[in-house]
Structures are given as structure tokens and as C-alpha cells.
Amino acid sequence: MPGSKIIFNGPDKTETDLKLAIENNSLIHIDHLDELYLIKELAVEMNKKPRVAIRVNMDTGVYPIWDRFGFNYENGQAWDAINKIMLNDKMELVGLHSHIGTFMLSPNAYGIAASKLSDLALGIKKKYKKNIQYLDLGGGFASKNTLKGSYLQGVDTSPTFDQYAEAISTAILNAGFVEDELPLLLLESGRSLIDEAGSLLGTVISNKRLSDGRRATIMDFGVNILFTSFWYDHKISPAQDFSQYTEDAVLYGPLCMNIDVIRENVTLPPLKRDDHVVVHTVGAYNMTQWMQFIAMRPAVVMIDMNEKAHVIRNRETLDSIESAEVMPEYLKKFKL
């Protein structure tokens, strides 16, 4: 990917990272003043003018506010950073960025964020005669998953793309931009785009009764593979024919930890050993957080538009796990 097409975000940017970004003309979203000062020094050292934006946090009516990232809108931190960039003239301020939270169920919150970023952009135009090229509203858009503790299913509570789009575009269009100076709108909509594209196939290991009489079904995958089960009640379906009889059950993973719970309560037909299930909507945040705790990680298969299957990640093996390990010389001859 050409560096000029990359947006470099996050609070942990090393000097080496920033040099690489500046050299390749990447967009750098500044998170804090220490980073701002470092970029200024590197710009002088490298005799380049980096393209930058600032991350802005704000009150959108959703709490807790994600104010650990970026510069606050309400208390003037954002303008402080803007002034430092504009008056120094070592960087080119081209954008404004916000990321107000995760799995946001309120389109109106994005409308508020868009209004406040637009206000900053228009203020920059008025004060410095500088047009901001883009507004990045970040991510956090909800998928159709069901959050733990939710009374209704995610398919009924999660906003549609149209609702998010209406709130954001209306706020920007009403902000007061001249038509031919409207900023480009960027969205980081990863989860909402790919969550529903992924499913997990699992197998029943055994059944038992808990001390209180509840049915417990133990699966061959746990929170080591399905990390998002900590905050989602994933939809789970049998993968073979089943009867109309159903029973409430607890679904456990195979790990030797009591917190290895896939679903604390789910209504399913009785499943026997070697039956298969499908866990739905697991495309986001699982492979990036899974781990080889007790069990090695499975293969990943992609099904193309012609329903042909392709292995896109091989099943983990002991060799692949040990490939990065280094044995100290003094331990190579160790004997019991």
C-alpha cells in the first residue's frame, strides 16, 4: 500500500514509525502534545512538511467519554493543538479526526461529533484562511451482534448504515460550509462491515448436568478462540438436523478456567458428542485477539462468491508456535 494512502493513528507512535510515515507522506493523526513536538523536530531534521490531523475527543452525550485519546473540544485543548501546528508552519494540517467510542448505538452521537469537528474546521478557515481537506469520524459503528445484558437482539437494536449516514451528513451539510469547500468524509467502519462475514464452526465434546440441574454443553472452542464472547451473546445454531425439543443450557469451552463461558444461557435442541454448531457474526476482533492457550488455533477458510472454499490461514502446529522461540545455550544440555 503506498504510504500516501495510509492514515497513521494511535497514541503509541515511535520515532522510527514517525520517520517512516513522514518519509512516505502518510497522514499522521496526532494524539498528544509529546507526539506533536516530536513530529515538529523530525520535520526540521528531515526537511519535510508532514501532513497531519489531530484527534479530537468530545462530549457527545454517550458516557463514559473517550477522553484519554486526543485533544478535548470543550476545554480548548483542540484549539491549543491547532494553533501550535498552524503558527509553527512545520506541518500541514489537513484533517480532523474523532473516534467517540465502540459499538455505538446512537447515530445522534455521530451527528454531534460531526458538528463539533465541522465547527473546528470552519474556525480554522476563519482564523487561518485554511481549508480542512477531510473529517474522519472514526469507527465504533455497531454490527448486528447482541451485547451481553441487552434485552433485545442486536438485529433489532443496532442502527442501520442509513441512520448513521443521515446523522453525520446532515450535521456536516448544516454546519455552514460553502458547497465547493465541503470536506471529504472518512469512516473507519471495520467491524460493521466484516463482523457478519465471519462464522465459527465448532464441535460438541460432552454434556453434563450442573449441581443446580442445568444442562452444560462443552465445546471444542473457548474464549481462547472466541474472545468476543466476553461481551457478545453470539447467535449459535446446530449444524445438523435437530428435533423441535429445546432446553436452556450453558455453553462452556474446553479450557481449565471457570471463566471459559461461550454463552451463559442459550436455548438449543439437545446436542450430543460430535455434533456441530455454527457461531454467527464473529468476523471482527476474534482473530486479532485469539491465543493458543491449551488448544492450537484452527484453520481459516474463505468462501468466495462462487461458493468455492479457500484455506487462507493454515491450522496452527507445534512447529509454528515454536518457530519464534530461542533456547539459551546453557539450557540445551540441561538434564534431569
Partner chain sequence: MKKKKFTIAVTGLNAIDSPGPGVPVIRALRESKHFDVRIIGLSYEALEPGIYMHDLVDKTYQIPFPSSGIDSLLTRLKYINDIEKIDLIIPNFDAELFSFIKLVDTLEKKMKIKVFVPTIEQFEERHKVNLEAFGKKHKIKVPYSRTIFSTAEIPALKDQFTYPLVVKGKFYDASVAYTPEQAANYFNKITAKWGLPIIIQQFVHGQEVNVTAIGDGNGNTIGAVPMRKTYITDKGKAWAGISIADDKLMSMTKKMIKSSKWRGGLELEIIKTAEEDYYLLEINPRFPAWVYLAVGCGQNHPEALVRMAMGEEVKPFKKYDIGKMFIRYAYDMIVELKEFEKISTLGEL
Given for the second form:
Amino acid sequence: MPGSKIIFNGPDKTETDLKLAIENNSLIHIDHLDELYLIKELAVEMNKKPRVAIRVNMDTGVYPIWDRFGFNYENGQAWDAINKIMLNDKMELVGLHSHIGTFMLSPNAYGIAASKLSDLALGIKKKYKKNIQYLDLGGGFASKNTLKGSYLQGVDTSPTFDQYAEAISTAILNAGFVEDELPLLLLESGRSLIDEAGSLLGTVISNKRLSDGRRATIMDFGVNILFTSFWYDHKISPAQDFSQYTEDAVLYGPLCMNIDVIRENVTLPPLKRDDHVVVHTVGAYNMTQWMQFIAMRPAVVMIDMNEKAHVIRNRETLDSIESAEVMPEYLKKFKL
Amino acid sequence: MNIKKNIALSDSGFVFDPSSGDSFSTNPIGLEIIKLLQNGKSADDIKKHITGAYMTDGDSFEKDFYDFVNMLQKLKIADGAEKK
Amino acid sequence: MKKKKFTIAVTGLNAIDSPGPGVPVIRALRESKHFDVRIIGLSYEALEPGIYMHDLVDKTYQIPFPSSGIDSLLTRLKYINDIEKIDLIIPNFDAELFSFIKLVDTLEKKMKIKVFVPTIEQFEERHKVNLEAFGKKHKIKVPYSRTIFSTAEIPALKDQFTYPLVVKGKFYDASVAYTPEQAANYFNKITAKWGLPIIIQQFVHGQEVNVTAIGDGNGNTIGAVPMRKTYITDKGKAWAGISIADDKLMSMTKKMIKSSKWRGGLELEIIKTAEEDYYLLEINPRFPAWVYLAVGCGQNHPEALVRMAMGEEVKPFKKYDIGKMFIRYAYDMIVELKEFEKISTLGEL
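Please give the corresponding structure for the form predicted together with the partner chain, as opposed to the form predicted on its own shown earlier.
Once more the chain from above appears, this time first in line as the rest of the complex follows.
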């Protein structure tokens, strides 16, 4: 991937990072004023004109407002940052970026974000006669998972891509851009694209009856593998024939920690030891956040369009952990 | 372990405890086991009967039977657990 | 001429202390001069009283809770429809409406079942979470409100609200909090039952008035009857009420139905202040439990809904009786255990 195609975003960018990004002509999305001034210094030092965008946070009618990232729209911070860049010819302002939240169930919030970014872009055009090349509306698009605490199923309530697209494109088209000066629209649709592509296969370790009479089923995967079970009620289905009779159960993971709960309450046909289950919609935020803890992480298999399976990540072994460890010299001689 | 005397069962798997007014539902196997217990069958008799009539082995039966009986006790359909 | 007979499925059979509208809707349908009905009850729990009211409900089927998803609801409705050949479904619960609205196409086109409900846009925009924007769009006064997701947001509310304020659940429940501690307490209670978010609404002092109404989907108000509660239970539900004359309230209702092109039954909850300002507190997207008062006042709204659903042209009601009261009463039915057993084990009665 050529560096010039990389968008460099986030609050933590070191001087070394920024130098590399400027060297490679990457798009730098500025998060705060300290970063803005540092880039200005580096630009002089390196005698380059970095391509930058600013990240803008705003009230889109959805709470909480992610105002910890970027510059605020309503209180004028964003416009102020834009002026700081535009009045100084050390950087080129090429884009505007927002990322209004995560798992956004309201398409309209994106419409509001698109309007507010467009408003800034048109303000720049008016004051500086400069066209902003792109609007990056960020991500946060919901997948079909069900958030904990929501009464209805995500598969029924999450907006479709059409609904998001309608809200965003309507807002931009109505913002007042001259037709051939419409900015490029960038979206970060990672989770909503990939979540449904992933499933986790697991096996029952045991059943037990809790002291209050509830059924508990212990699985061979827990929050170590399925990190997203902290915020989703994942759909789980048995992978073999089952009867019509069901029972409410708690699903636990295999860890010796009380927080290792996969589902606080799920209605399933009673499962036996060695029965298999499928956990649906686990493609996003699991492999990036899972941890090596008590149990090794499993292999990952990709099934291609011809239903052929390929291992794309090997099961962990002791060596995967030990290979990165370094033993201090004086301990090497230690005898047990 | 005894099923309480006046527990009423129906073929649909409806279990009614007249002394508390509580009612529960169970699946056909559960119903069969409660009936066997009502007829005074021992755990061993029931094991023999169920493993003979259905595709299950003794150990699986024991695990599920133990769980089921525990539940009957918890729901006060059967007499309480043995005290030490 | 012999009256036509429709098979109509009705939910909301929970005629309990916080009653669902199913039973009064069925009473209204049974009194229709235009058609006869076979009533199929759709219940969620085995103790919904309507299940056992055999003079009102011909047969009841359990259906899965809305939280189990649209797919399982559709599977169940297909099963029921194969047996009963349903002409129309009247959903009466806020929490289930989303699913039924999403199923309108499938029900009407594939299963030939009519459903006369608001569109998903109407349903969403009147939602408590969106009510403020709705008020602005349709130029109706709405108390200031905002949505919160955590009790951590409660301390800061004092900058935007003056106590008391109303803490509301997404679907049901509302409590008046006089302190941040009370607000946090209600937040926890309501989220435990109905999930997030919680709506915080400015409490407006005044007299609560309610309107039950029905719109034809083209902007016309087919019927509307305003009522003031004269006796309220500790759950805030009307125990008794009286139909009132209030031109301002009626024109507000008609304006709202006209500009939103509301389709189906609805209830407006409104506060009338001492200065005669009207604040819209809530729009319930279905008939209220007191809809039978409208029948008593000469406007059979459920009947009108059925006729419109069946494609008949229905003329708007021109008048209603003012000063008619309703008084709700509790009544102990004697039920055989056999019946309870049937509905709880077989899911049918």
C-alpha cells in the first residue's frame, strides 16, 4: 500500500510517525492542537507541505457525543483549527473527517454530520476559494448484532446500508455544493461489512445447575476469545439436531474468572458435553481484541466462494507465546 | 426420593402442585420419569427402564436424572434433598 | 342483507391493572353494525385475562415475545394463519408494533392479511426519542427532552432542566423525579425492564388530557374523542375518565394527523397548562385501553379501522357525546385449571 493512500488518524501520533507520514505524503487527520502545531514545525523542518484533514466532533442528536476526538463544531473549535491551517501555507487542507460514534442505530445522525461537514467545506470555499477534496464520514455503522440492553433484535432494527446512504447522500446533495465541486465521500464501514462474515465454532464442556436452580452451560470459549460478548447478546445456535424443548440457561466460558460470561440468559435446547454450537456475527472486533489467557487462541479458517476451507491463521502453540519472550542472563542458570 | 403425594400430571406434560398452586411443564421423558417415581420405582429401576427404551447410556442417564431430580426437589415437586 | 364476517386477530389481551387495549378493541368490533367477527386472540403470557373471555375471544394462540425477533413471529403467524385464515391483525402493543410494521408487506401480499398500522417513518418519528423533532416539524409544542444512556449523564441534567423532570422508558414507564438521586433510581428500574435509552423530559405543570383518534393515512382524521382522566391508579392509568369538549385540542389533533398523514389508531397524551398552552407529551401509535369510551360516545374507531383496512371508504365522524364517562372495574373470572394448562403447554386455547 503506497503511503499516499493511507489515512493516518487517531490521537496518538508520535513525532517519528508524523515524519514518516509526511515523507510518504499520507493524509494526516489532525486530532488536537498540539498535533497541528507539531506538523507545522515538521513541515518547515522537512521543507514539505503535508496533506492534512481535521477531525470534527459534533452534536448529531445522538448521545454520548464523541467530543474527545478532534475539534468541536458547535463551539467554533473546528472552524478555528481550519483557519489556523488555511492562514498558514505550511499545510494543505484536503479533507474533513468525522466519526460520530459506534453502532449508530440512527441513520439521521449521519445526515446531520454530513450537513455540518458540508457547511464547513462550503465555509472554506467562501472564505478561501478552496475546494475540499473529500469528506470522511468515518464509521460506526451498525452490524446485525444485538446490543446488550436492547429489547428488539439487531437483525430487525439495525439500519440497512440503503438507509445510511440515503441520509448521507441527501444531506450532501442538499448542502449547496456546485455540482462538479462535490467532494469525494469516504466511509469506514469495517464492522458492518465484516461482522456477519465471521462465526465462532465452539463445544460444550459441561452443564451444571446453579444454586438458584438456573441451568448453566460451560463452553470451551469465553471472553478471552469472544471479547464482543461484553457488549453484544450474540446469537448462538446448536450445530446438531435438537428437540423443540428449550430451557433458559447461562452460558459461561472456560476461564476461572467470574466475569467469563458469554450470555447471561439464553433460551436453548439442552446441550450435552461435546455438543457443538455456532456463535453468529463475530467477524468484527474479536480477533483484534482477543487475548492469550489460560487457553490458547484457536485457528481461523476461511471458507471461500466455492465452499472450500483454508486455514488463514494457525492455532496458537506454546511457541507462539515463548518466541517473543526473553530470559535475563542471570535467570538462565536458575535451577528449579 | 419421593414425588409429593398429590402432584397432578397430565399427558401434555403439565405438572400441578395443589398444595402450593404452582404449575410447571415438562417434556415427555420428564413426564415418564415423574410417573415412574410416583409408582415407587427406584433410581436403578428407572435407569434400567430408560436405557432399555431409549438410545442412551447409563452415565448420560445418571447425569441428566440427577439434574432432573434436583430440579424436582428445588421446585418442591419431590421431597427435599437428603440431609447429612 | 347479511353482514360479512371477518376473522380478526387481536393482541393486547392483558386487561390487568395496567391494561392493554385488546379487550376493549374486541368489544368495539363485536358491536359493529357493518360486519360480524371471529376473534383470534394473540397472547404473550398465559395469564392474560382476555384468553379466558370466551364470549369475546373465540380462540387464542400464544405468540413469541417481540424480543425474540421478527422471524420467529412470522413463523408463528404462518402457522396460525394456515388454521384460521386471518383477514386482519390489530396489534395493540407499542413494543410489538415495530415487528408488525416491518411485516406489513409479507402479511398483506403473501398471506392476504390486512394490517392497518402507521408507516415505519410515522412510527419512528413519533417515538419518544424523536418527539422533540416531531414537534418542531409539525409545529406542535413538546416539552424539552433529551435521551441519555447512562446514570453518569444525570448530574449534568440540572444545566438543561429544572426539577422535577420525567424519566421515561423507550416503550413504557414514566416516573416523575424530584432529585437526581430519584432520577438515577428510575433510570435503573426502567432500563432493567425496557433497555436503553432513557428519555428525560421536562415536567410541565398542568392538566393532562388525552385524545383517542384514528387517521386514514391520507391526512384525514376519521374520528377523535378527547378525555380527561378523573381517577388515576397508582400506575398513572385512567380508572375513570370523561369525554370533554375542547376545540383547541381537537384542532391540534387534526393538525397533527393531517401533517403526519397518520395511518391507524393513536392516542395523544397532552398537558394543558394554566396559560392554556398545550404540550404534547407522547404519541402512542395504537388505540389506548380506554378506546371503548369513543364507542360509548358514538364513534366506533376500531370498526372504522377494520372498514378502512378492508378497502371501504369511511366518512369522518362529525360529532361525539360530551360528558360521557367510563369507569373501569375489576372482575374476577373463575377459570378451570384445564384451560390454563392448555394455553401454557400447547400455546392454544
